[in-house]
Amino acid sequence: MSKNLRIAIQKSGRLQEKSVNLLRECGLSFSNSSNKLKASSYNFPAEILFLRDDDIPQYVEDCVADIGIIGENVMIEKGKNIELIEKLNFAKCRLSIAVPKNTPFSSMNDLEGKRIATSYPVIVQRFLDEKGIRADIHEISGSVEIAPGIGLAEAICDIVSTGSTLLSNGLREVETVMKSEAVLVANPKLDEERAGLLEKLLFRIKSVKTAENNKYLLMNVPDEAIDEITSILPGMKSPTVTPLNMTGWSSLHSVVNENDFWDKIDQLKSLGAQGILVIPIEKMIL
């Protein structure tokens, strides 16, 4: 009997929706109603387990799940025997120290002897040890940002995305402990069949990620500018050039990285490119 790849993702939380979307962009079709703890893919040998984020590292270590999608911060905090397979380029955030907005803060030395509330005591303790700071860490499981207001701590260390939650609780960010994003982790002792399924899924994930970072460009260009335009738009190998039914003009197709997009557009316009179309890429196989 063939085996399924057991994939653990958040049941609820900031990674849940994007984890589901990623699996579906990889071609997996499954139901994820809010009250289900497990779903089977209809078109890929996989089971999706919907679990608490903090529990996923333990489930992967114990072989209850083969792989999981979690925050890098959770992976480091839990310290389980699991492997980081791929960074997924979503749910980016930072784990930061914050203090009340009116509290003076000039350096990490200002935390000496202070109380710090956090849900990540292992990461925070390691960071303080590296800085040579001795502080009293109070571990709490939620609503960390209210700790200074109720007298539990003089500072907090918590996940920050936009910083709006800190501001609404009268706090300001003073030190970044680590940057984090969603990561794919796996049990290091997968059997051959499940390791093979992981490789197939990882291939699809990388194709989706590559597509997200690139745009497909179509444009009309004067023939005398083709060589120069080609030099700044190499595409995956080289641009596709097709003559138009107009003397002296061609249609040129290429791929450009998202980070270079606007700089390239300015250069293309200066070389006479017209009718530039920018099209998202759903998948990109290299």
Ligand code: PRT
Second form
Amino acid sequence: MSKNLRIAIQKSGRLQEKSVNLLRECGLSFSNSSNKLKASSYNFPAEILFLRDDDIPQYVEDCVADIGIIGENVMIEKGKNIELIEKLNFAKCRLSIAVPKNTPFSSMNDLEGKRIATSYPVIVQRFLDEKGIRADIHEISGSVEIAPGIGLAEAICDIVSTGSTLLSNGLREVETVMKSEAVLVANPKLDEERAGLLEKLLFRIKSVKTAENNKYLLMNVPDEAIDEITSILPGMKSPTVTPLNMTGWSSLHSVVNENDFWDKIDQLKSLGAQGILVIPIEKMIL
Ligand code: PRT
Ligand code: ZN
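Condition change, the form predicted alone to the form predicted together with this ligand:
Every component of the complex follows; first up is the chain already shown.
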């Protein structure tokens, strides 16, 4: 009997929806009802396991799941024997040290001998060791941001994304310990069949990621500007140019990266491009 790739994703929480969407964009269809523990994909040999994110590293190490999607912070904190396969570009955040907003802070040395509340004791301890600082780590599992207010700690180390939780609790971010995003992890010893399935899925994930980072551009350009526009919009090979039913004008199609998107648009406008349409790309196979 041929094997399934067992994929562990978060059952509910911040990673859930995007993990499901990513797998669906990779062409896996499966039912996603919140009370289920697992679901089979109808059209790809995969089984999706819905778990708490904290448990995923252990399950992947133990071969209960072959691969999983978790935050990099959880991957590092758990320290299991699992492999980081691909960063996934969502659930971006950072793990930061914060102190009450009126507490003076000039460097981590100010935390020598102090108490730091966190849900990430391993990562914080490693960070303190690197800096040569001795502090007491108080592990708490939730609502870390209230620790200084109730006298449990002088500082905290927690996940920050917009910063509004810190702000509303009268805290100030003073040091970034690590950056994190969702990552695909795998058991390092997958058998050949499952490693092949992972390879196939990874190819699809990369196509989805590339597509997300690129836009399809369509515009009308004066013929005399085509050469210059081609040089700033190389596209995947070179742009497609077709004549318009109007002398001196053509339609030009190309692909542009999200990172320098607005710069390119400014350049195109100054070269006389008109009627620029920007279209999302669903998949991009390079
Ligand atoms: O139930 P389960 O154990 O599966 O879920 P969980 O409650 O442990 O995790 P969940 O769903 O909260 O987060 C899953 C992962 O999302 C984390 O491990 C991070 O990798 C990532 N992530 C991204 C975040 C955030 N952004 C985030 N903002 N995780 C938590 N937060 C919390 C943070 O703890 C703090 O309370 O949001 C608050 C800060 O947000 P801002 O926007 O106010 O700064
Ligand atoms: Zn969790």
